[in-house]
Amino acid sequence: MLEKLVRKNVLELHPYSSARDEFMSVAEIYLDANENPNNWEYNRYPDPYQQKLKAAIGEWRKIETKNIFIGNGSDEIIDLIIRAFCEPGIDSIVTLNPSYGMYKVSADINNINFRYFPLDENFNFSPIQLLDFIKPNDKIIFICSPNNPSGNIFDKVNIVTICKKFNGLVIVDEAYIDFAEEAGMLSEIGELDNLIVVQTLSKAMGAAGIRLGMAFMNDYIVKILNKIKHSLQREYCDPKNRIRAR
């Protein structure tokens, strides 16, 4: 199912790959990246897969590293998901209302139609009514839980129902999960292929300046997002004149 959701051009994308991607050990001399050869804290390009960081996060959140994706804040993760799965001018996104405003901003940047499903007077929703609201071109549902700005966490059973019935991706934004008494959705990652849980160090951890977002998902989706991120952010060599761009 997941492969059918990915945009065709993303599936066919051949991401840039450097020698550092292909050589995972430690060398005495590096000649591949035009880096300063004098070792100090910042002279080397970092590990593009953030393996040490993912290992620490995996131990903390009790999840396998293959299911972890790291972003420059959770906003980058939201944008990359939309780029990977939504066809501009064709597909659409649904979120609850009121909720976090960045979902619509990212949708607008990527020319994706955006639709709001209104919460009831208790800032809650019926999964049956939400599923009835869904249209064929809806590719993603964003659920912020605990919700921003209402602060309530949504029933886990209702979110699982949405995941099982919806033929798209369900993104559960858990930026405030560490303030909640109830458990979040991480335990469902292995059971629900279309579920993505997004978290951040910016809120409960008080580390907004780090700009570190974490997303937990099926490892196939991790690979798809890595294809895009590496193509956008890693340095590349022009094959015509061998000039390295940045």
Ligand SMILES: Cc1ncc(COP(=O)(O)O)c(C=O)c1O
The other form holds:
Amino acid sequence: MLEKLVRKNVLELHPYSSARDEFMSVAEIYLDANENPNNWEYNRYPDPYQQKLKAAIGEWRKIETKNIFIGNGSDEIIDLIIRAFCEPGIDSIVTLNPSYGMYKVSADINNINFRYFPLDENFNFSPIQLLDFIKPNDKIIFICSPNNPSGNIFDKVNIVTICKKFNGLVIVDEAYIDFAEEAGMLSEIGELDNLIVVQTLSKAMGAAGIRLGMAFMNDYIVKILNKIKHSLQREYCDPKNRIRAR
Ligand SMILES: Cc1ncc(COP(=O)(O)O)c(C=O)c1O
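Output the form predicted in complex with the named molecule next; the form predicted on its own has already been displayed.
And the full complex, kicking off with our chain again.
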């Protein structure tokens, strides 16, 4: 099912392949990449798959590293998911209203139609009504839980119902989950292929300056997002740790 959701051009994309991809040894410094030979904290290109960081996050959030994707803040992850899965001018995105405004901005940047599903007077929603609202071209539903700005967390059972009945991706933005009394959706990642949970150190640790967004998802989606991110970054990590996106 997931493969059918990916944009054709992304599915067919060959990630950027540098000379380093073919170099199967370890070098102190890659001079052909113009890395600065004077060793200091920032002279090497970093590991584009952030394996050490993912290992630490995996331990913290109790999830396998293959299910983790890291972004430059969660806003970058939201944008990348839209770019990977939504066809400009054709596909559409649904979000609850009121909710976090960045989903619409990212949709507008990518020329993706955007539809609001109104929350009720208790800032809640009925899964049946939300599913009735869905149209064939809807590719993504954004659910911010706990919701910004209303602060309430949505019923897990309702979110699971949406995931099971919706043929697209359900992105649950858990930026504020560390301040909630109930657990979020992370435990469902292995069960629901179309669920993506997005969190951020900006709120979890009050560390917005680090720009570290974390997303948890089926490993197939991680590979798709890596294909795009890898094409934007050159890979000069330790080759023995390299993971192929193809
Ligand atoms: C609900 C929600 N999601 C995501 C973000 C973006 O966080 P980041 O700093 O990781 O881009 C915010 C920021 O305010 C937010 O309120």
